[in-house]
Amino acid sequence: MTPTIAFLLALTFLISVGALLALVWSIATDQFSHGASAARTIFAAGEVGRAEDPAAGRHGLADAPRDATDEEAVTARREADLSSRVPVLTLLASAVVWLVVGSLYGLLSSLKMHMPELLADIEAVTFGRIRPMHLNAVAYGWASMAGLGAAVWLVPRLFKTPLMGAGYATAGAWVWNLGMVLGLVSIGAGLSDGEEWLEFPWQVDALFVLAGGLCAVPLLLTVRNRQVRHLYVTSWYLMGALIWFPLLFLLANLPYLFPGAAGATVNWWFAHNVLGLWVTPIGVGIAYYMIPKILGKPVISYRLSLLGFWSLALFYSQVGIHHLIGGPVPTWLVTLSIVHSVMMVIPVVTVAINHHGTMIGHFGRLRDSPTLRFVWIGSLMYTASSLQGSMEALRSVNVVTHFTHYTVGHAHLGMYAFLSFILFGAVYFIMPRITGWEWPSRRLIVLHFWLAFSGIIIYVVALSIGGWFQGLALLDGDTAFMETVRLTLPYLKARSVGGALMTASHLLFAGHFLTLLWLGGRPADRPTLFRSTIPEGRT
């Protein structure tokens, strides 16, 4: 056993333990005796049975008379939002310019694999920096800065409390921000660390850490400062991403300890834990608040999402070894990689009961809430591009998949049309509560739906199917390296077909942003809806 394995099984072996002391301590305090009653703690008296999706009648309830809300909760829920009001636009607007700024990247390397020649003789465009520039401006920028917004503007109200020290969060924005401009330009440049999801220099990662700590500051304080006692099941998904994410991310990233063989295992360890550990509790986290909330309803089995989350939490940390697959790492810790991204089916299954069960006699809702469309696709697709990354690590699988496209399409099932709708849906949802607006055209928020959509489904279908093929023509020993790259091509146009539908629903998502700031919209208790639902003469 290398040194390195060692200490990455020490590592995820620390990493468990925590989680079995923080199921312990949740035991003990009675967070899963609550059951139902639990589910219930995200609702004001009288809400439940009523939408709050999007802003309609008075403080966004549209369907119970007035007097059967609890207006003190409600007027203090309002509270909370405006007190994380500075921090939270400033990450979401921020997130937004990296969505638009990774998606005109990654257009351009994606013509690239069917146009070489584009921009060929710009050594600062070439496919090997921009596709890297790419993927940090959306995994970076974009997801964790979108998914920060959104977990700051949810702390105050999980804790029923307003947030704590959010200064120290807006100056983590603005620390973040600088990140990825020093990162960006080092790529750019040709400065890269060469390793997937760790191609910023070390020295700019530092300010990543930083500006990680500065916003993990509000948490600390308003938890401190909680108005309640059981802990709703977005908190624990939210807290466990933002202890776990630090960590991973320091460790990672330290300078000329894993040259070699070893650096490939630990860039492999690190780039799939940011996805299970950072990427996915933000984003089943938002689900499991936004879906009860926009549906009036309770998830419908509380302690099941919380056995989601801690199965999540001890079988997640060797998921990712399974990339190496034939490499030179030892066979039985593939194996264990294997065996635990099996194992994910758990959290997996529990997730999509919650989910989509939660959805049943309620799909009619679809037709009229952005968030709730928006969110419940994401949710679908986690639930999709999950069970497809567990038979990808099978090795009868894997033998064909590894390195074809088929793993980008799957890559861009669980970054984009998971999480990416979800954030989605969350902007749509959090943007009206802190700016007193609703969004000014419902038409622009369904094409952004139909456009964003279609780009996904075009891009995974194509990838999925042109890499298979590809797998299978690079397993045949009679078939010529160049038939195998040509065979793809007509897949890579359908790419960027797809890729294009994108990036065009992101520069109408900013443009909308954008008005809703410049110029508002209606007020906050006018609904934006795809269908009108509120009967007339209801204010």
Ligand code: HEM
Second form
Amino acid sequence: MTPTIAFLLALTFLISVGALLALVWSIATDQFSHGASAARTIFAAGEVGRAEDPAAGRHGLADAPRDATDEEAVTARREADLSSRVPVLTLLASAVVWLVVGSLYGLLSSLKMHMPELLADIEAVTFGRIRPMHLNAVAYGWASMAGLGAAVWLVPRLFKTPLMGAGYATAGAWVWNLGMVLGLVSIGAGLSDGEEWLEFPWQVDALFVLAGGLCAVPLLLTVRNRQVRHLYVTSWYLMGALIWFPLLFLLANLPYLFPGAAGATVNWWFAHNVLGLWVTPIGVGIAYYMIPKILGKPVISYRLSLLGFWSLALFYSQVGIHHLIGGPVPTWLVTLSIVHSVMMVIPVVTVAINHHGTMIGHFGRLRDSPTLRFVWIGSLMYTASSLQGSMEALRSVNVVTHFTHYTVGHAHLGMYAFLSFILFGAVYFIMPRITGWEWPSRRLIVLHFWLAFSGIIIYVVALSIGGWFQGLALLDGDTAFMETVRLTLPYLKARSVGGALMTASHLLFAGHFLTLLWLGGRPADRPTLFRSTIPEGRT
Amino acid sequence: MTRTIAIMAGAALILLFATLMLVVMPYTQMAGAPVPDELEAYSEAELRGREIYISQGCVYCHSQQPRDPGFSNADQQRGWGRASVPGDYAYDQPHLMGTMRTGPDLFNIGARQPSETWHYIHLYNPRAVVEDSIMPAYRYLFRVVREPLPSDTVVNIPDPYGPEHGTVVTTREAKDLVAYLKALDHTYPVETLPHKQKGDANGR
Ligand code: HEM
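Mind giving me the form predicted together with the named molecule, seeing as the form predicted alone was just shown?
Every component of the complex follows; first up is the chain already shown.
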């Protein structure tokens, strides 16, 4: 390691620690007035102590005010929700379509890994094409669009003023969809750019930068009109995500700029930032809104939540090279990413304290509120997958798990059990509010939950065990390579079972979503909960 | 509004800082890495083959980055070659290092398996040469003809894996792909290795 690099390395570390200390100081001395009052920004007067889900009290309409103090809150919510209706519906409906498409590609990829002759003669569905199609469909189609939909829906609620410039977001959604179609068709036709997470041809990528920018316009327009003094932590996460993603996506996709080994560092720096600086802040931000709102209780430590935000920005932006541990890139770079991966424990623990701490005393609500159940399980899995990730970055663990199916298990714990669960919860919450129709069937929601939950547990457990054994076998030079393939087969088959359950749950979910839209659901006179809090027959 | 701008600017600055560390610095360092003397640039056919490798998605199952024996010795024992160094990738655009080893590392497959015929049969149906292989078959990169022309390269597929009638011949795609695989030979010595290692691809 040259002295310059050693110096720069030390410098970055000092800057990071310095920035963190400055932040701790500013919060401790109340420089931003981030006290308990700030945590109540998302509630209207008199709303604390009242759950929004189930919004219905014992009388009439699900979202009808219960008394005079409720009046203001309910009217404000209605206005906010109505103003974001069109773009949110467009984004969420598109996301559900990509979820189904993506899961089917995922399931087919999984089957092909233990049945290599399945549909082997059709070039467009060879494993090496449908696997990236799966990733791009679920990451950019489902997760990103559902996340954007929830973000656009949250903006007027957070700023307590109707959404401005909704048309930009709607246009953004359609440009995004166009990009998805062109991108997936290109991969299927064999026109991939060749790097993981960046497979879409760069010409198509321009559409995503444009669409992302369009979706950010309403945020900027609305924030100017805002009626709240303090910006609630969810808005920090959303603003962060919406500024990071276009920058990252543009930089990483610039064609012909980064050759050879440097290209690999840019590739993985980007790929992990899609997770860390795009979908994670959106997921965490949604949970920061939903959990307090559903419980009618502010988060327990608002100051911690801001510490969590800035430490996430500082540390998550530099973890990417842990995908190249032991690879042909400078050692200092790998070390830097490992250090930051371990430091990620800080933001993760702050989020965990807030989300789980706020839940304490209210776990009973998991039995009735579908949104709470999905969102809180998602948040719990965020804690789990992030701590797992910090461990995986350690050299001694990574030497086993790198290059194996273990990583894929970890990826699904994060992208699915954490993020997708929170997004499912958000869709269940948002749809009745923007359409005025309730979910038609409680049973379908229950079934969706249990299929998805059991599916992902089977998926992750199977690949974690199988991947670990695969890694140990790969490390033993005396084991014939084919042995490492054969020993994974039972686990790959189990993954297909788990994946089939997940896919089935998505088909039900999409069907339910369509029914809600086409048949108009039932009028929202009573929320669809896992169990009825209202004795049957009484309205 | 100022607070909004402050948050967004702060977020963007942090990202900029990370970009300096994780993109610009490694780039300047690795761009200056010496290109090994014996590393040859790809030929036209090999480059076309590389495009096939990309479009068929071989990278999702095969890595191209043998590990440093100080980290894990198994790669050398399996004959996958010495640890790779940044200079080895001087002509690789985009990089194809990969992160999965569902199949073996291919960075030195050209040295390990020089037989074109083996590659053709293996691509036509991996199970014809390796029992239980889970690698996909790439039969669509071949043609079945009744009477091969003199210019055709005939591939004799062992029973029962061949077609019922006719003879299997290569397409240009298959030839280019195998040309690329044979070019994957980084067994020459390099000076910048972190640990002392033999340059022999077979690790013997
Ligand atoms: C909808 C939620 C899902 C999300 C967000 C998701 C996300 C991902 C991600 C991020 C990867 C890349 C993993 C890596 O390279 O380390 C991946 C790969 C994969 N996923 Fe999913 N996935 C989802 C659902 C599914 C389902 C339902 C299946 C069905 C079995 C599935 C099967 C696969 C397979 C087979 C791979 C390729 C693994 C490999 O190359 O070895 N996924 N997915």
